[in-house]
Each structure stands twice: as structure tokens, then as C-alpha cells.
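Here you get one chain, nothing else, as C-alpha cells; it is the form predicted alone.
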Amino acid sequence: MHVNFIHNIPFFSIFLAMFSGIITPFIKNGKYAQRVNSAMILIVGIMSAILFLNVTATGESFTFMMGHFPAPWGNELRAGPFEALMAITFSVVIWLTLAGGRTFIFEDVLSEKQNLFFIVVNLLFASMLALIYTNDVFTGYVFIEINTIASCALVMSKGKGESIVATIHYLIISLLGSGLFLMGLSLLYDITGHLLMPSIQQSIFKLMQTGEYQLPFMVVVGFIVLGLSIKSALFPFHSMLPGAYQAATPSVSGILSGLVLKSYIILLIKIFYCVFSIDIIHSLKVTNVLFIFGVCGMVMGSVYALREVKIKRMLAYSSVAQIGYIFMGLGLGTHVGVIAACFHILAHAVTKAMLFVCTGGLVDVSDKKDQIRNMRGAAHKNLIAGIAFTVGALSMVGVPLFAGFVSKIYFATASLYSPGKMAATLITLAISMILNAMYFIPSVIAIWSLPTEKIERAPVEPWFAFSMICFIVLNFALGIFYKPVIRILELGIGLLS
């Protein structure tokens, strides 16, 4: 029988992932874990990058029926632009957030354990990967688990007491969000008889035109949706961030802030196109609801970090603007909406991974403080460091030629095609971009300010300045070549509906 190797790629992904997670509690090197880590991801960003290749170029996608068992015995990966875009950027972004972060990886985790940390992280990466990919539900929600259990452990690796307690209070608000899914999937497969997306989507076509269970089926609804924007830390629901960003490692920060997130974001976006369908969603009102959430993370989520002193919390709480802005744009109910709002997954991404890094050097050389008044100057003892917190912070203001710019412009001109929210989402996007200077323009001025003192310059770790280079790099990149990647997420969502 002929293989088709570009069909495999999704399961050889997800399987590379978890056999490293396998293979590396025999590797009792801290160091040689993270090779074998790195050299995965690696892999799989290069078989993701010829995914992404072939299904752009044939603008088509597929379904792999895992062993080729069907339905109920089997389920089922899907891939198309979308999917190999999101799979290829997070790739990179972990590879280079791990690589940036290395020294303070080794430095915050007990020798013994840095192995263990790395089993971690290859299973985290594996779950965000079928998160991405599945197109079973209750896959997803196993990975859903997978994947929480993991950032708790990574939040806990420093082993502090700080870590600990932060670690419990992520665990309890995810673990509600994860209990809220799986309440939702019980019902839909109870009254659909499905756990694979297509299949479930024909049966409720079914259902919606004979009439039969409406109140169950909007109960079903509400819980999935509810479920992942816990998950997802949507405002009012982010109180377990700031307290986890702060006592984690800073890659660990960064990979929770740029990437999980998003994994529950992104399986949100399929179950609305591929289980609901966007029709569905815009009847029962739940663009609504997401809108008046998600405008107000953007606002909140900018209030909070105005008010913080520590760096790494400030951040934190612009995560959750920055969700905010997600939201936002999936509340629009409208096709640009999504399109706005999956590329400022892709410019989060890059951007908020790279702060999270950067700040871990610049609290390095102003002697482990994290609050922003005793870190003048840490930018010219680590110049590089110093300048992608600038490219960062200029990003998430919105300064043109950046990332952050784009995705802004977008989502406003994602209003106009919904006049009943237009001045709603034009008002609030001025008021958090003005918010977002408030805080993040005083930090740049704080880290540039000569200090007192005479300045001595740190030495730099290659790969850290290699990782931010890169971050750099990416950020420009998606600031001013957006229009062949927001031609591909037009592709991508096209092909999920």
C-alpha cells in the first residue's frame, strides 16, 4: 500500500513528541535532555515547514484516519493551512524560547530534576500539537488534560514555595475550565452519538432542523465555550497568570504566555467551524458574549498591569489584554474577525515569548530585583536584551513596522464589517493601545536610563542573543510581510468551513 508521507506528518509530530518524553528519563544529563529536546523540535518544525509547503501550494486539506480504524474505534487528525501555519510557528517559537532561556533553565532547576523538566516539555509540546491537529473532540480533551498537567509542572520546576503556591492556584482554575469541556462533550455525545467533528457537525444540522433539543444542545454550547475560555485565561477568568508567570522560569513563562494559550484558543476556532458551524454560533448569540468579555481584557487586563511594580506580573497582565484582543476579534462573528484574530495569535506569539525571555536577562543583570524602578539601566549591561524588550514593547503599543501594528489594523478594519460593533471595538482598541503605552513605555525609558552607577556590560550567552536575533527577526517580519500570511489564514479558515 503507498504511504503518504505528507499525510503522516501530524501523527509522526504528535508521536515524535511524546517518544522523546519517553526516551528521556533515561537520559540522566540535564544538558543531553535538552538536546535530545531540542533536536526534536526541530524535526518537527521541519516537517511541519513541508507541510505547510505542500498544503498551501495545493490550497487544499486532509484527514488521517489514525491506524485506519473509522469510527467509534478510531479518530482522527485533520490538516490544512491553518493547522501546518500554527504548527510551524509554534515550532519555532518554542525551539527559540527554550534556546534563549537555557541558562536560567539550568540555573532554576535542581540538576537532578532538568531532566524531568525537559520529559515535561516534550510532552507539553506534543499536546499543543494534537491540540492543533485533532479532529476528535475527546482527543482533544485528553490533550486538554495532558497539556495542563504539564504547565503545572513546568510552573512548579523551580520547586520554591512561591512556585508551589502558584502552581496550586493554576491548577484549580484550569482544572474548573477542563471539568466545564468535558461536562459540555458528555451531553454533545449523548445527544449526537459522535465524538469525531464531522460527524458530530451532520448531526446537529439534523437536530437544528427537526427542532429536537434545543435547550440541551445551547447548555452544550455554553459549557464548551465557557471550558475553553477558562482555559484560555479570557478576563474574568485570569487570575491564576500573574502568580504563575512570576514564579516560573522565563521560558517556562514565555511558553505558557505565547503558546498555551493559544492551543485552547485554536480548538476553540475549530470546534466553532468544524463541530457548531459559524451559523450556529451567531444564533445562539455567543459572538455576543465573547465580545463584551473579550473588550473587557482588553481594557482590565491594561489596568492591572498599569498597576504593577514587577516586571514579569506587568506582563502577565498583558497576556491578558492580549486575549482580550483575541476574543474580541472571534466576537466580531465575522470572517475578518477570525482572520484578525488568528493572526494576532501568531504576533503574541513571537512577541510576548521574547519579552518573557528578554526580562529574564535584564533582571540577570540588575541583581535578581524584578521591579521596574531597580532595573535602570539593564539594558545597557545587556544591550541585546535591552533592545527586544524595545521591539516588544513597541510591538504590543502597536508602533507601525511591528507584529503588534498589524494585527491592530486589522481588527479595526475587521469593524467595519460589523456596524453594530464598529464604534465599540474602535474606542476600546484606542483606549488599550493608549493603556499599553502607559506601561510599557515608562519600562523601555526605566531599563535605558543611565544609572548612577558605572555601567559594566554582562556577557551574553551566544544562544540567548542568537534567540533574541531571531525573535527580532520575526516580529519585523510579520510587521511588514503580513499579506502572504493573512492570504494563508483566509485559505486556512476558508478550508475549516
Contents of the next structure:
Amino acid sequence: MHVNFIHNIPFFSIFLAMFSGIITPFIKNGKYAQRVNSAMILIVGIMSAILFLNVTATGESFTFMMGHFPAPWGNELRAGPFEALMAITFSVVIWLTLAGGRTFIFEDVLSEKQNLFFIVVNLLFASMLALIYTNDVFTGYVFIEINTIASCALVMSKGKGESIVATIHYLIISLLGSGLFLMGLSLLYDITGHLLMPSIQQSIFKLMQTGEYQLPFMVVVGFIVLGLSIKSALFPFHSMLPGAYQAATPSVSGILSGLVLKSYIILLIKIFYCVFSIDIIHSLKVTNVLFIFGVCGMVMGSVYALREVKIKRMLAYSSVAQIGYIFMGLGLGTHVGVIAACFHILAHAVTKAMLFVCTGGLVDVSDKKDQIRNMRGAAHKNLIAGIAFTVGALSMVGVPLFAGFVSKIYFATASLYSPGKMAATLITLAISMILNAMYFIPSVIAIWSLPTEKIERAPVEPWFAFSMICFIVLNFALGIFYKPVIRILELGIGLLS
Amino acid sequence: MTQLIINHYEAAAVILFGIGFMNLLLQNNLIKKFIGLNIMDTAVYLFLAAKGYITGRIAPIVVDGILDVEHYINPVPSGLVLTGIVVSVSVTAFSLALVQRLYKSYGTLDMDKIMSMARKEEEE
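Having displayed the form predicted alone, please output the structure of the form predicted together with its partner chain.
The complete assembly is shown below, putting the previous chain first.
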């Protein structure tokens, strides 16, 4: 009985998130909707922690049958150390982002629509959990679409002209990605006859042995990888990010950049390991393509960020660069590279969510102006936001003791295992770090420089301060005690294949 | 070439998919863009339905007591098509609602014009 309860956690997490989405419309008051939402995320976080402790103790992963239909027919969820770690991180980051940005949410969203905002957040959380846990590719597709609609609804939650334009841009690019993914899935179903990941993998091994359907298989891999890269905003498909992050309320920008983009990458990693197997991906040279785009993204994202004068657009382009890092890690085509990429998913989720929320605080004390030149001295007016921004910026640049440093050093180490790509990786890492420093350090200096007028301290909001302190602690924790996290990722990725 | 003629449904589906995809990507008129989206999705359903159909067999609903698998077509693609239709209907509804909002605030359906107007607004 005891084991059964643990096995039910993935399903219950998704179900609970969806269920709270269903009951939220009956709560008219936004404040109560927010309480339901944060209680739900806390429960999911605690359940994920129990699951995590259990699977890391046993060192095993398991599949959960939905509705007790056995393998080739039923729908399955799969959980192991990798999925549990991601679920915990997602719960913690989304909870802290919403808690820290709650004043911005209640300011930016119309009061009669605040409960709708939290419905969408609940659905978004459910779909991200489903993308993490699913063992069935078509379920993956359905939740990708739910994720798309939910994130678009969040982008437009301010309801102004600017945010609607940003939403439609975001929606169109996302739909192109999911269309390609759906076509890829249909072709994959035709040549393998299965929708569950392990069954597809067995069929693919058979196809590889007989040498049948080589060309369709390459097309399938192309469609699926391209679709998911478009959705996770790999350079050059990043054009929707700056507008959307600029237009959305700070918490939403943090969630979209820190978590939503990552949920597609996690699905892609699962598809690489559980559907195609990493050796086949490597032999098809998909990793090389991802590597090239990742490297271009790392440099170009930072170059675009350098030109930006608005702080949120700058952070959006910085996200493009960070997504480039993750795809470069995947593109190395080794286990070490994927582990480095996974660590960067965690590091970037923790850092970028914090940066967006504290930027909201800094913009608030600068007369709501978001150009960097107008934010002179903002850190003195809102001390905790200033410290959080500095920590985030240093982490993104890759200063030791911060989370961003560990992932960069692991990328560098991982490149040693793929000789052909070593020089390119190391040089791009160096260039990208310099570029990161070139746009983050001036903005940090700008917010800390003393303004000419007298400094008026903004009142400290307890939730904002609490969330920022938690984020800073998390950042240092990931940056200093990274060994256990890496070990768990090694275990988790090992169990995927 | 003969392959294409045997699989003419699939070939048509892929061509339609391409048409829909390019429409969604390049079309300037927002309504036409989302018509493109629907063509793209419907093409995938045609593809799935064509793949699930087996000539000479009937829909898998037992009426005259025949339980033999050989008598029926593969029901899974039909299930996928149904799920896909639900998804595409909701996406279309959402995007059309957005287009309506945009039309109300900008008075045009031209994506380029809307983008340039939004940029001007932002600069002010």
C-alpha cells in the first residue's frame, strides 16, 4: 500500500493542479483565488519532495498506469529522480515567483479578472507537470497546446493593446511549433504503431536493425526537434520573447522565461532518451545542428541584449542566450553535456525568475519607467530588489559561488568529452561570458549609482522580501552545494535511457 | 512516383500541411493566418485518418457480433483525430477572440500595420 501511494504522486500532482483550476472560477475574489493557488502549489511541492526522497533512496524510476490499462493500450506517467527534481524546482520557483510578484499581479490585472488569472496559472502549472511526467507522446502534445494557450492568456493578462499584440505574436510562433510537433508525432505513430515512449523505442530499434523507413524516420526526428526548438525559443525562433516579456506582469515574465520554455526542453530530453535513444540522435547528426544553433543563440542573444535600453527586453534577450547554452549542452551529444544542460535548466529557472520579479520592484520605484537610464539609484530606493538583481546578474555572468558559474564550468568540462566541439564550446563560452558581463554589469552599476535627488526608501513588502531572500539563498545553495544535485541528475538521466 | 499515387491521401495531406504552415507563417491578414492554422491542423487529421483506414474494413463498432480484429479498421488514429479537433477548436476560438480584441483597439487586421502601430505606442 505504501509504495502505491508514492506511485500515485505524479498523477495527483497533475490532477490537483487541474482541479484547483476548475474550482477557482467559483471564487470571485482574486485574493482567495491566490490563496487556493499557493496552497495547491505548496501541496504539489511537498508531494514532489516525498516522491523525490523516495526515488532517490531507491535509485529507481517507475511508470504509473492511468486507469489500469496495461502497456500498449493505456496511458502512462513516468517518474524518477530527474522528473521529481524538476517537479520540485518548478513548484518552488512558481510559488516564489507568484508570492514575490503578488502586488504587481493585483495592480496589473483588472480586479474582476484576478480569479481568471489564477485559473490560468493553475492550468499552466498542471500542463508543465504533465510535460515533465508524461510517458506518452500524444499526451505530451495535448499538454503542449494547453501550455501554449495558458501562457498566451497570461501574457495578455494586463489587457492593454501592447500586450495583445505581444500575445498574438507569441501565439502564432507557438502554434507553428506545435503544428510541426503534431505532424512529427503522426508520422512517428505511422512507422512505429505506438504512442507510449518505451514501446516506440522498441519499434525504433527494430526499424534500425532492418533498415526500413530510414527517410521517414529522419523526417520525424526533424519535425519533432524543430517543433520543440521553436516552442522553447531557440535562436532564431526567439522573436516572440522580448515583446511578450515586456508586456506581461513581472511574475508572468519570470514564469514564462524560467519555467515554460524549460518544460519543452525537458520533454525534448525525455524524447531523446526514452523515444529515439541518444545514440540514434547522435548518429543522425541532430546534435550537431542543435549545437550550432545553440552556439549562435549564446552569442546573438547577448548581442541583441547589448543594444536594448529597456531592462525587461534585455532580460528577455538574455533568456535567448541562456536557452542557447542549454541547447549547446544537448548538442554536445554526451551524457555529461545533457547533465550540464539540465543543471543549467535549474540554475536559469532560479535566477531568471528572480531577476524578472526584482526588476518589477526596481521599475516600481523608478516612476514606472523601464529604461535602464531612468533606473539610476533604484537599488537604494528598494534595497532588497537591488541586492536580488545584483545576485541574479552575477549568477548570469558566471561569477563563482553563484548558480550560473557551476553550469558554465560543467559545460566546459562536458566539452572535453566531445573532441570535435571542444574548441567551439570553450571559445563561445568565453565570448558569451564577456558579453553577459558587458550588459549586466552596467545595469547593476546604474541601479547602485547615487541619484542626484534625495533617496526615498520604498516600504518593504514582506512577501516580496521573503521571496527575494529565498531566491538568493537558492541561488547560493545551487552554486555552492551543487555536487548532490549533479549526482541526482546523473542518476536520473541514467535511468531515462 | 507510384508510391505517391498509392499514398495519395497522405501526399495531399502533406501538401495541405505545407500550405497551412506557410499561411500561418507568412500571411499578413490575421483571419487568413488562422485559416492557415486550421488547414494545417486539418491536414494532419486527414493524414491520420488515411493511415488508420484499411480498405474493405468497417468502423470498429460491434453491431453484428463479429469480434474478429480483421473485420475493423484501426481505431487509435480516429481517437487521436478527435482529441486533435478538440485542441484545434479551442486554439482557434482563443486566437479569434484575440483577433477581435486587436481589431477593436487598432481597427485593422493587417499584422504589419498593427506591429508598427504598437511599436509607435511603445516609443511614446
